[in-house]
2 protein chains.
Amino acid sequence: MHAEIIAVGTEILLGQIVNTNATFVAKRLADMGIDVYFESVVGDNESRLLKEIKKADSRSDLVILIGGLGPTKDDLTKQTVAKFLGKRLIEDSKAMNKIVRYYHETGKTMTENNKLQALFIEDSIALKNETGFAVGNYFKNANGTDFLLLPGPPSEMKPMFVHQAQPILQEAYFNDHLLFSRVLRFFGIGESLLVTKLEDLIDGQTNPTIAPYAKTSEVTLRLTASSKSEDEAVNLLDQLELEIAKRVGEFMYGYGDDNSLVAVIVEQLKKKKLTISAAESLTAGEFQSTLGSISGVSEVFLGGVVTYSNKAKEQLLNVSHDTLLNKGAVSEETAKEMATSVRTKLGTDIGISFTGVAGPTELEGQPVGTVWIGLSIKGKETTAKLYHFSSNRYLVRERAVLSGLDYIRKSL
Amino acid sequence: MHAEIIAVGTEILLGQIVNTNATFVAKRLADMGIDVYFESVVGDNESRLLKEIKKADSRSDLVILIGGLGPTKDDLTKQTVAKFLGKRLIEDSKAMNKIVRYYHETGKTMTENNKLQALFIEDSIALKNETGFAVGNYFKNANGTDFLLLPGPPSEMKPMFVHQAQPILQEAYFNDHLLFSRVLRFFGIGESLLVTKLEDLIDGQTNPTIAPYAKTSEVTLRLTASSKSEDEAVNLLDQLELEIAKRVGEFMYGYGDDNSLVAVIVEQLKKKKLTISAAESLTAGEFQSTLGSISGVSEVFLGGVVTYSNKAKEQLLNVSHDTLLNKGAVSEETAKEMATSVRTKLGTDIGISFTGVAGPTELEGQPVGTVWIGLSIKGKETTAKLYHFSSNRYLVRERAVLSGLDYIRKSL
């Protein structure tokens, strides 16, 4: 089973825009197990994609067209693939209903090609599109290659793949049984410990099969069975899961695709209904802003300082003249006053600060990359930690910042 | 002049990195003049690439292959393309001293194969790699087509197309002129608009060109000139560039490819030395940590407050209770007062505030979206404006921030 992705536009290969939508459907039928061979792009062009399709049913079983399904003249694919399989194309009901209704509600005047958008290939699937207009296809050939058509807008494309095509992706190929995923977050740990830690669950991989990925601060584990049963397939990521958190589970933080280390601490924060407020140095804000970034996050963030020079750590936060002096602004002292100043001042439960040297150039003889998180609860002693992160000025805060939401983890 | 590019790598096609690469060769390729028909992605695999490299050659003037230079045993672009040739693997000397000096001063071990990466194809150009050791090709065809083989890493790639194949590519395409751009970077008007006003002359472009890019809230014109010698070039563009001036001169804030409004702001301020401070409320830090995202920001850069509560409001920066009450968190005299009570307390010249509505609903009654920004200038009354942003929580958010530079602009 061998896939090709093609997409159509020439503002890729102008270099307008990036091709992230290859990205996104390869890594999902990696994910399912079909592996992809080639990919390419061109232009909005009948004759050259004419060739590129006639060279990938010639290669590949299932030929993967994104782009190309709008309305403007430069939108060819379909009308292409239909010409290259002696298809016609035929009207969607339901969609030409939806163009026809939108016009209509918003007093728009609707042109002739809009309606192209309602065409699809006659004996293909239409796919329904749910943020925009113009269906998608799937045509299975009985005895030849088979070819998916989607929008090249990523806000069409990716519910489009995820709700419409990979169903029948999984139906049409893997017919005999079901895939079933289970993403695992990791942070404070690289994905080469990781991966060596699991070395012989990774090599010895059949069902589930374990795919890891990194990220530039944090790594996942995407754990895939392949089972007759929903139950059954869940009880073997189950134990597979079992078996990792007993090895790694330390670092492990939360499960799913659509989560980040911040979301998990908000929703324990909520859950707990401890609020927090922060004083950030060298960060700038940037761990506030991370917070705000969590829709509903002001039922536990009440706010906080950002004490970037010495006097706006004086005024703003009363730590001490001496303590600035004599241990300096990155010190474990500083990092305590600051987080217990902030969280008295606003009355949370959970203080936490950050001092250190985000560089170019070392501050007070410490190196760049020096960071004291300071952490101070409601009824507990303040403590403080340090770190030595990357030099490299945008890791050094990103750390930080990761770090300061790990350390609230851990001691919750 | 027909180029394409392929990238070689299987972790593409596996979607766990992104083609950036593409993208960017694409877009230096256009504002050269040279049209790209084609991209592709292909595996570590030698007989795909082989197929991939004589189709190549079979339609394009250029190929430029990207990736596969390296030290491993999936690395296989270099051989590939030479056996393709039927041209020997040569030693680069400079380029296996700097593996032979690295290796010997790290006192680490180096295996036979890290020599590879000083190989390239004879009769071709080794192109040198500043920050890494896999060396690039130029080989030029005689009687066919021309090949340009870089390295994947983005790092070493960018700075070895920019600086190294760059002038080769345009001495030989491009002999008879030379070709100089200028970036011109707009805030505050859409590209629709910004085309639409410069209609006349991008209709009638010849030389020099003007290519427009729209990033998610910002505008930049690329225009290039072509010409025998700077001095001519930099008078065409010197001559365009007052004409869109004179047209849209208000929005354009600065320069080149590698700046921000941040920066140019910074910039501007330590010029002036002029100190500043922030009460952030929706924006939850990001102004403040978007400054600090900038190397030396601490000269004028002091702190400030994140007030994401009314209480914050009131106990960072003494708010008025009555104003809170009375007028409420998003309204003109609460950024007003922001302004003046950061500024007053960090004893800056300059004090902004940020106070609105970042959604998910409405508040106050005020729609999400809804923005004000207070600006406290020492000596000049606080003033405060109004904004209504897109309904997406991170766009209102960003579209904030950057607002809130520029009104510092417009007010310098």
Second form
Amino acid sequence: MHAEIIAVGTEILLGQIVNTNATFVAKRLADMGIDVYFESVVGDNESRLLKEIKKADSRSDLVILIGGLGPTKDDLTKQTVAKFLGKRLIEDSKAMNKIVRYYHETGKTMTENNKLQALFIEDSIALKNETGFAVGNYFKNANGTDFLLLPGPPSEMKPMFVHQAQPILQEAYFNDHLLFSRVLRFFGIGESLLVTKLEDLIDGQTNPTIAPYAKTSEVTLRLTASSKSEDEAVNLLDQLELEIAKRVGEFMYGYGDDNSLVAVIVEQLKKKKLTISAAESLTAGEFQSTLGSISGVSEVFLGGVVTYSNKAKEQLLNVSHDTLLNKGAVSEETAKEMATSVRTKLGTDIGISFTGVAGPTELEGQPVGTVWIGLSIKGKETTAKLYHFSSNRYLVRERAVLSGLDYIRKSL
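Please move on to the form predicted alone, as the form predicted in complex with a further copy of the same chain is already shown.
So it's only the chain below, everything else dropped.
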């Protein structure tokens, strides 16, 4: 099933608003097993919109148009689609009654153009607008491409898609089976290497399918299984996940679209009843801020220090003057002393430290992106890892924080 999304609105082309609608719909379609092959944006112009519709009709099974269903002269979507299909526009009586009632109750003057919002394409299904007035349309074309028309305001589009359109699409295309998805999250491996290690599984995929997505500093895999029962789908997903874990399991840290590495770490610390403290140099408190973004982190996070200068490292963390003089601030020895000291001073089970070169220039002869992360766990020998990140100052710090979280995950 191949779908195409057309966002209609000159304001999108002018950069006045961000096209978040396409992202929302594309993700929902992916969850259903419908692949979006093309996305485009066209202004409020009938001739250009008609050209885009003709192009989409020639290459897609389902065309979704978002925007242009309102009452103004530049709202031309359903008129243009109706013209392309050779269909009339007819009135949805329930939608019209809602519009009339609103103007009557508010005492406002209802202009003639407001009636346009209650019109829908002949032989299509009118989709109720729960939060606005413009009805949506779903046109099932027995001889060609299907069309789904949705309003532009996200507050109207999202509930219409979820409550009205999605069940119709499910019944129209997948009434004989169900789709179940599982998202696996990975850190410490790039998309290209992950795909290479899973190349035969991806090339030979049938059911379940595998879809990799590269995100900031991490990669996700969406596994989607089609079956007649949930138990069967879960079994298919479990088998595929097991094979993936054999190859790249060391990099997998969690599940779900909305999960995060820091949330996983905080949850692990809570379950194990472990406390943590942090000593930061180049990250300047970013690690502690990241921990603090998780609700309930106070159960496990007791505090930390930011020691940007060598003087602060000596005074607040008792890092040896000789270590700083002979080994440097950006060194394994300094990272270890920082981690051990912060753990001891705050009486936590875990102490983690960050020291390195965020940029823009090198430090102590060390190139930008050089980072040492120290980890001190009560009852264990303190360790430190060397990382080399190649990017700008902001991303070096971000990568350092995420790598520190992953260091903790693997150590636990």
